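Given next, in structure tokens, is a single chain: the form predicted alone.
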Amino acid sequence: MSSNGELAAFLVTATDAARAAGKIAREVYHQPRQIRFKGHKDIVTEADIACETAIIDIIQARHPSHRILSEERGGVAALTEAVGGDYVWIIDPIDGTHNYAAQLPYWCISVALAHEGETVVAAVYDPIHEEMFTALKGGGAKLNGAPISVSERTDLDDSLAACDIGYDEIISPRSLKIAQEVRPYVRRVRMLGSAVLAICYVATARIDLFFHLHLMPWDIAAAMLIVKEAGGLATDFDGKDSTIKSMEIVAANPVIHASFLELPQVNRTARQG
């Protein structure tokens, strides 16, 4: 594991890269854009590619020996490189691309650094609201430099829950069913369209609970560390600690997390199929 000084230097790289990408994305946010489909109902814009290039250029210039796993350039084939070995940067140049393309103001840039398969540095930047969420392994989580922590709410019935459903035609209906089943037990359910941003909102107590059944490493790597360092739990639906290999996440403070997973219909629906 790197020293605290080294991790702090890596965090500077992460925040600089995220801000550089955010500047690019924000400058063309209200302009017409080119959209292409990279999968069923999954899109990419020219801004995704430009942001990804800016992030990678900064990382490679400062840390040429580090490897990179990025949503648009790296692809799923590179996942094995992210779960072992030395340093791997895990990037989502724009999380919430559908929101971005529709000019809905809930999207962000996610940059994480993993060491031997564990996230040690995280930066998530929301350029529209000028918010930078950061975390260092063992060093707490911050929003624009100020410490943050998860909600202290203990009553699931009074909690604000959020979820996203993804693109998988088998898994997405289960996500919607869980939202339907949990709705009577919470105050409200929200769907932001950016899993990364929603998890960060759990870290800063704007949302009490977030769940998702189908994530990729770039969706979870940075936000997972941020919510954990903010005092929250991030697990799968079996209660096992989330890692960058996890496809599921349940993020909340420990009490709300337990109350959610204790609902028998939630786990039963998550395990269907």
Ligand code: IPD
Given for the second form:
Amino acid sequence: MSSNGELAAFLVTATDAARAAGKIAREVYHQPRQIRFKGHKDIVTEADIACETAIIDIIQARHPSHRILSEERGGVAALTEAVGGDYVWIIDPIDGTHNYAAQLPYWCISVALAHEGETVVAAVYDPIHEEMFTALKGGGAKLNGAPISVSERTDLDDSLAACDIGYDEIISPRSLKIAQEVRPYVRRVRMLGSAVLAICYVATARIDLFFHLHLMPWDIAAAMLIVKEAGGLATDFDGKDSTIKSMEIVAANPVIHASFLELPQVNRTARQG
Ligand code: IPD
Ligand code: CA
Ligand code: CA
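Alt. form predicted together with this ligand, vs. the form predicted alone above:
What follows is the entire complex, opening with the chain shown before.
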């Protein structure tokens, strides 16, 4: 494992790469865009590709021996190999692509570095609001260089919850059903359209709770470390600590997290629909 100095240098790479991509995406944000469908209702814009190239170029120039798993180039096929290896960069060039394409200002760039399958460095950049969320394993989480922590709220009834549903025809309806079922037990429910940003908002106490049932490694790798280093829990719906391979997340402070998972309908709906 690397020294703290090495990790800090990797974080500089992550933030430089995220900033470079953010600049590209921001520059063409208001221009007409070309959208390609890569799956049913699943889009990719020219900006996703340009951002991905910029991020990969920076990483490869500085760390040529490290491997890369990136949403638009990598795909799930590379996952097994990627999480087992030494150093792997896990990239979501734009999280919240549908928001980006619709000019809704909630999207971000996500860059994580995993060592032997565990995220050790994370950078999430929101160029619209000029917010850079970062974390180093064991070193806390920051927003624009200042330490952040999850909310101190202990009453689920007073909490602001958020979720997103993804695009899986079997799993996604379950998220909506859970949202409907927990609505009477929380203050409000929100759906931002960028899972990565929403998890970072849990880390900054803007949102008290976030859940999702169908995420990919590039959605979870960076944000998971940021929320954990901010004092939150990130687990699956069985309460098992999230990893890069977890396809689901419940992120909150420990008290709200427990109150949410103790609702019997939550686990039942997550598992059975
Ligand atoms: C999506 C967003 C969305 C979540 C989807 C993801 P993308 O990522 O994080 O909030 O619900 O499951 O695929 O496609 O915009 O990078
Ligand atoms: Ca994503
Ligand atoms: Ca994406």
